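Given as structure tokens, the chain that follows is alone and in the form predicted alone.
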Amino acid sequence: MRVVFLSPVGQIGGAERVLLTLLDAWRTGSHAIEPLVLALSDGPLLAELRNRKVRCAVEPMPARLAKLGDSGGGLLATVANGLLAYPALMSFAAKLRQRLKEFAPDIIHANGLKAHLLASLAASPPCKVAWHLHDFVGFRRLAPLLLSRVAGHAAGAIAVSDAVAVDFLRAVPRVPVSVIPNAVNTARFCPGTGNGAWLDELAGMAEAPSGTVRVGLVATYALWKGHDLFIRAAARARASGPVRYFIIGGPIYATGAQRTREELKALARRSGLEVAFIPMQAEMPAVYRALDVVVHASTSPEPFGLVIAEAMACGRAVIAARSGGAKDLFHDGEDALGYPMGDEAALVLALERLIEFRSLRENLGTAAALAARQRFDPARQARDMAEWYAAVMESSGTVPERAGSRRSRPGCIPG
């Protein structure tokens, strides 16, 4: 079975890390799937694919489409920009249709919202289209309308969490949804010796005093990732010993719904917080291990929370907002500390507890690593995805619905 993954970006964010993990699991398993990747912009993702000897190509998306966003700005501006981009959308979809024919796929696996729309417009029968839902759709302005218009072209959708599935079914009820949670390569993301001095060096910082606690937020620069909340809370947190704060990540999309590093640096200066900025690294497990505390500070519900899962797998003490799909990833007080989403005072208290008590950090980290191996198994995701593809290929249209509730087990289509 030939599956073409349509990636809206060539950078590496959460959805792209999930894709790479899935490809690695298939490579080590016995699944009869030939994966190919067509990215709509160039970037580090392509190098990672070539290293894995996965066939890949780039078909650059026009700048007007790449910059088109649906989660920021006013309603009128969003609608106007969408109308202005319509000719470019249809022209690019026609170009993409010809490019996809070269791959002769059985399934086009659309790995992002723009990819969902483009794949549905560009697919040629008998190829099937699968939407991989990494984000909430319901709160967006245009996405529910646009996806509803092309819903008949989708064989089905895969949601990364129950929260995403429920949200999608409310917005686009015509497309059946299966819940297949994300996985983490637990052979790579695993406990190990942390090298805090290496992280300091990356940040251009001087040697840290003995006993320094390193606290980091790992996220893209999307507005809702809570960098401002993290900075304010860190500035308020009291500590009896030395603490260093890090923000690891960067912008990966061309839309305006994200911050710049300069904006974040200015916010840190106004808050009186010294924080180091580091881009996403090829060896993210080493980054997690170098941190003593990993903070998840999203101020909107998280579709899944891949950083939480990765940091847990590396045996780190995690602080995470209890919301969306993230709340299902950990047991509060057992393998991570949870707090109400957006609650700055609660985040300050959680930071102070983990900064002050090394034993709490170690106990949470040990429990987190064990839980991650059980909850985020890549072999499970690879198996469930292959079975879902088989169901798609056997069906005459959309994937047939099965009995079950919306809070279904992985691989089950909500009824």
Ligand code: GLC
Given for the second form:
Amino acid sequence: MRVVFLSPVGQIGGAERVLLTLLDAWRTGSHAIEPLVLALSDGPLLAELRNRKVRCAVEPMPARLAKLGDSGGGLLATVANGLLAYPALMSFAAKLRQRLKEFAPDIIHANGLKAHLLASLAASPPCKVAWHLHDFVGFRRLAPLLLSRVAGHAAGAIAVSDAVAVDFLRAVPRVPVSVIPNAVNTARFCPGTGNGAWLDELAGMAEAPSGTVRVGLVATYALWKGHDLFIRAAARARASGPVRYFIIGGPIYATGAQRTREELKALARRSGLEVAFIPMQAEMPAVYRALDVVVHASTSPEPFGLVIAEAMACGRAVIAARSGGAKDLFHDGEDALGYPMGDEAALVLALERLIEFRSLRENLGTAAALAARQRFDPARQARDMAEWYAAVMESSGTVPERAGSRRSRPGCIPG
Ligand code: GLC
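Show the same protein again, this time as the form predicted together with alpha-D-glucopyranose rather than the form predicted alone.
So here's everything in the complex, that chain up top.
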């Protein structure tokens, strides 16, 4: 089966890491999937694909479209930008249609909101369009309207969590949705000795006193990832020993809905927190292992929370907001510490507990690594996705119910 993955970006964020994990699992499994990735901007994703010998190409999205985003800014500006971008959208969709014809895919797997829209406009029958939902559509302004307009062209949607499926069904009820939770490559993301000194060096910091506890937030710079909450809570947390704070990640979107490093630095300065900034690394497992505590601080419900799953798989002690899809990833108090989303005082408490008690960190980390191997099994996700494709191919219009771990019936809200 020929599948073209339409990636809205060539940068690597959560959705792109999920794609790479799927491709890896198919390579080692026995699924007859012939993938090709078409990215709508160049970036490190392409190098990762070439390393894996996955066929890939770039068809750069015009700047006006790339900048279009509806998770930040005012309503009027969003609508005005949407209208202004309409001609660019239609002519780019026509260009994509030609490009896609060369590949003659059976399925176009669209890996982000703009890709859902473009794939639906650009696909020519008998090729089917699948929307892989990594985001809450209903929270957006333009997305529900635009996706509802092209809903007739989508064979079905795959949500990364129950929470995302529920939200999607409310926003775009015409498209049947199945839940296939994300996976983590647990062969790479696994426990091991952490090298904190390497992280210090990356950050240009002096040698740390022994017993230093390293605490990090790993996230793109999207506004809702809670860097401000993390900074404020870290500045308030009391500790009897040395602690180092890290913010790992960077801006990956062309839209304005993200922070810059300068803004984050200014925030930290105002809160009186010393924090080191490190870009995402090719060797993310080593980053997690170098941290003693990994913090998730998103201030809007998290669609899935891949960072939580990856850090757990590496056997780290994780503090995570109980929200959206993230709350299904861990058992609070057993394999991670949960706190109510956005609750600064609760985050301060959780930080203080984990910084103080090494045994608590170790117990949570050991339980997390064990749980992660079962919960985030890449072979399971690859099999479920391949079965879902097969169901799409057999169906005449939209997809029937998928056989898989968690299901939702088309048009029904999963329980
Ligand atoms: C998006 C979501 C994140 C999820 C990732 C992979 O980045 O915001 O929650 O983990 O996609 O599905």
